[in-house]
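A single chain, nothing else alongside it, follows as C-alpha cells in the form predicted on its own.
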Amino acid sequence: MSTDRYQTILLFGPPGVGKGTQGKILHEVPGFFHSSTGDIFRNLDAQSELGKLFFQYSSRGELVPDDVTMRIWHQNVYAQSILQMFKPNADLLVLDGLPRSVNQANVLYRYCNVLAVVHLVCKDKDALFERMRRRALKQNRVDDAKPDVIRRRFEVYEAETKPVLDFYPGESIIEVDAMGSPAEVLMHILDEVVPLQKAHFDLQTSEGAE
C-alpha cells in the first residue's frame, strides 16, 4: 500500500440521523467496509471490565473516555483485517460513530487517512428525537428511550462532537440531506464516495502490477 493508514470515509451527524443505516447498506456494496463503534460497544461483554466502563457512561448519555474508545475500536478493526473481513488494500473503511471529539480525531489520524466526511444533515431535531426513541424501544434498549438521556446525547453532540467538523478541510466535507428515504440518501452518498473508492482500487491495482 502507498500508506499504512486505512483509507477512510466518515459518516458524520447528530444522533438518530441515520449513520448506522447508511453504513450497513454501504457495507453490502463491494469495496466498502463499515465499522460502527455503536455496534462494537453493544457487543461488548457487559460483565467485562471494558463493558462495565462503557455502560457506566452510555447509560447517562455521555461519551466513553477517548482512550477506552480508541483502544476498543482499533483492536476490533485490526482483528477484522486479520480475519480478512476487512481488506485495506481493496476496501474503503466507512466509519460510523467515530471520531466523537477533537481529541479522538487527532488519535484517529494515526490510523486513518480521511478522504471525505459525509455530513448527514437534519434541521428537524424533533424528528431525530422521535426516531431515536422508536429505535431504542424497537431494540429493547429501554434506558436509551428516556427523554433525558436522548436530550443529553444531543447536548454532548453539540458541545463535543460537532466541533470535529472544523478538524477536517472544508473541501472534504460533503453535506447530504438525511431526511429523504434511505434509498434517496444512499444515492446521494454513492455519487460522492464511489469515485473515491474507484481511485483507491485503481491505485492498488496499479501498485500491484509494478
Given for the second form:
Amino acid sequence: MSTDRYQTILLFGPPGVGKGTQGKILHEVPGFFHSSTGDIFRNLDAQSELGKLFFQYSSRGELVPDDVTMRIWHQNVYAQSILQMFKPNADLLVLDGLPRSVNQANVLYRYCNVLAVVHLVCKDKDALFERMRRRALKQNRVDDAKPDVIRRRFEVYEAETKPVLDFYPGESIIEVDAMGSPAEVLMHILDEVVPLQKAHFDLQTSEGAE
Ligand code: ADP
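Alt. form predicted in complex with ligand ADP, vs. the form predicted on its own above:
Complete assembly follows, chain above in first position.
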C-alpha cells in the first residue's frame, strides 16, 4: 500500500458539536489515530512564544494563522509517527479541527489522502452554545467562557471553515446527526468509516491491531 500520504478521515463541524468526544473514543480503537489541533495547541507551554500566540487568537475566538497551524500540526503528527504512536501503514488518521480554512485544506492535501469527511450536523445552535458553556466550566477553556467569544467562533466557522466542505468531493462527505448520545453518534460514524478502513488496511496482519 502507498504510504506517501496518510489515509485520513476528517471530523468536521461547528465548535461544540462533539468532534473531540468522538475523536477521543475512536482513538481507543486499534487502527485509529486521533489528532486534534485544539489539543496540540492547548498542550503548548503557555509561556512559550507559540503558546502566547495561541492564547492571543483563541481567547478572541479567532483562528491561529494557517502557516503556524500547519507547521505545528505536521511536526506533531510526524513526531508521533517516529515514536510509533501513529503507524501510518496501519492506522487511519482521524483529524479533528483541521482543516479549518480552504488554505489549510490545500496544504493538507500534500500530507493526507482524505477518504471521508464526517460532517457532524446540529441545527440547534442553542444546544451547542450550552454544551460549550458547560465544557468551559469543566475544562477551564478561555475560548468558550464568554458568550461574545463563542459567538465569534461561530461566525469564523461560517465564514472560514464551512467553505472547506466545497473543497472535498460531495460523495466523500458523510452527514451524521450530532444530537444523539455519544454512543449513537459513534455508531453512525463507525457504520460509515469501518468499511473504508477495511478497504485500506489489512487489519488481520497489521501491526496496529495489537
Ligand atoms: P472546538 O473543539 O471547540 O471546535 P478546538 O479545541 O478544536 O475547538 O480549537 C480551539 C482553538 O484552537 C480554536 O478556537 C482556534 O483558535 C485554535 N485552532 C484549533 N484548530 C485550528 C486550526 N485548524 N486552525 C487555526 N486555529 C485552530
